[in-house]
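Below you'll find only one chain, the form predicted alone, shown as structure tokens.
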Amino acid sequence: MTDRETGEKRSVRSALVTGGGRGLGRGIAEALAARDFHVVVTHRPGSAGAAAVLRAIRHRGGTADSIPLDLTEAAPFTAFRERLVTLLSDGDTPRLDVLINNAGVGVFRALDELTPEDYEESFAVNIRGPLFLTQALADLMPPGASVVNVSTQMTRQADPTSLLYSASKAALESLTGTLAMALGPRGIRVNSIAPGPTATDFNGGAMRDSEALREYISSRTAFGRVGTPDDIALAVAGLLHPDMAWITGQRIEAAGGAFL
């Protein structure tokens, strides 16, 4: 791969982070760039959020690109794959070392308020998208590559307003195990990371902006605080370390001991 600033060829690992323009995705993208990955982040078409991430990564000496991606579309990811291959090849054989299926949508409503449209969006983004994106990109991944699916601690908690979110993420965790079996013969690891309460802009920034909510959850957490994007990003980076090469098909909860 050619460094855009120096024009020199660099042998670097590459990572794709979906939903990398903000929140956990941005934290993960920046953590991987700091570990010398060339990072490609996806963002919703028309969103300018990825631009700030690219600037931050490049300012620190890393390399990054972005591609728009709409996970709600039922069409195959053929055009997206072609764009990614163009970015990753640069005269070499295209290679994707890490796929982070981070993009997600959360619908938090009571049972009698849910709609079929809520269902379609939740399962399109949270489970159908990761499944078929992994399918489309698996042949770009060499032995030793990793897929990380971002789930949630809420798959093991019962909350009357998280019906679709918890169910779709539970499906993603189940998919993690079956993908690990499907891709294991190729030497590709697949794991899921399940963040606990984290202060981001997810769900309208409820955790980030509500001091009362943070205080309540902090009182139920071993470390006495809610998580930050860096907490999750570092957990993902740790899971990708070569020393973790024997770990696959697992759900790793990164929650700081919340609601034990």
Ligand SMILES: NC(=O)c1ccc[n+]([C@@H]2O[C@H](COP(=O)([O-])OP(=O)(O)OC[C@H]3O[C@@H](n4cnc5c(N)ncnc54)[C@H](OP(=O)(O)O)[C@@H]3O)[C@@H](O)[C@H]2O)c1
Contents of the next structure:
Amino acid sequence: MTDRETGEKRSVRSALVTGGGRGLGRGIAEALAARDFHVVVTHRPGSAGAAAVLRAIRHRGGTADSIPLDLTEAAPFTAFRERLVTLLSDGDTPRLDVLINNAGVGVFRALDELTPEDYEESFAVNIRGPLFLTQALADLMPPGASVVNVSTQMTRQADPTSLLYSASKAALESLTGTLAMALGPRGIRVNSIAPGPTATDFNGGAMRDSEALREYISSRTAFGRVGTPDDIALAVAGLLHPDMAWITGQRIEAAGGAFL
Ligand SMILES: NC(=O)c1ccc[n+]([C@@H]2O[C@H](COP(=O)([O-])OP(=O)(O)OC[C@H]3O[C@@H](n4cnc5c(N)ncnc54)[C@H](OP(=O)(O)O)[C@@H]3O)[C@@H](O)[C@H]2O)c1
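Moving from the form predicted alone to the form predicted together with this ligand:
Zooming out: every chain and molecule, the one shown earlier first.
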């Protein structure tokens, strides 16, 4: 990888973070860049994009790029793969050390309000996308690489408005185990992180903007507060540490003890 500032070749590990332009994805991207990963973040075409996170990473001496990606697009992600390979090649064999399937949507509606379109979007972004993106990129991943699927604490909670969200993320957790078995022989680990309520734009920014909701949720946690993107980013970085090399196929909850 060529350093943009010095033009020098650097041997760095690379990471792809879907939905890395904001929220948890941005936190994860910045945490990995701080650990010397070259980070590629995705953002939806037409969304605010990832300029701010790229600026922040480069300002601290890291290297980062972005590629547009809409996970509702039909798989396979051939064009996306080609763009990523071009970015990661830089004269060397392209190599992806970490894939963070972070992008996700939460549709929170009562049973009689749900539409087939809600179903299509929830399952396209939360499970079909991660599955076929992993399929498209797995052969770029060397032994020792890791896939992390971002699930949710809500897969073990029966909230009546979380029908599609919890079901699609439960599918992602199931995929985590089966992918761990499929990719284990190649030396690739696959785990899921299940964040608890965290203050981001998610669900209309409710966890960040509604004091009443934040107070209620905080009262149901061990630490008396909701999460921040940094809390989740540190958990992901920890899971990627080489000391965790024997951990695969697992669901790790990073929720500050929410709803225990
Ligand atoms: N915040 C929480 O309380 C919480 C708790 C548990 C789990 N999670 C999970 O954590 C992940 C990140 O959530 P967040 O809190 O950071 O939410 P967020 O601020 O709403 O960000 C969602 C991210 O997903 C991306 N995304 C949405 N639809 C997409 C699509 N069709 N194609 C590609 N990318 C798409 C968005 O990209 P753009 O920026 O381009 O729109 C954005 O980067 C999600 O998987 C979510 O389910 C969040």
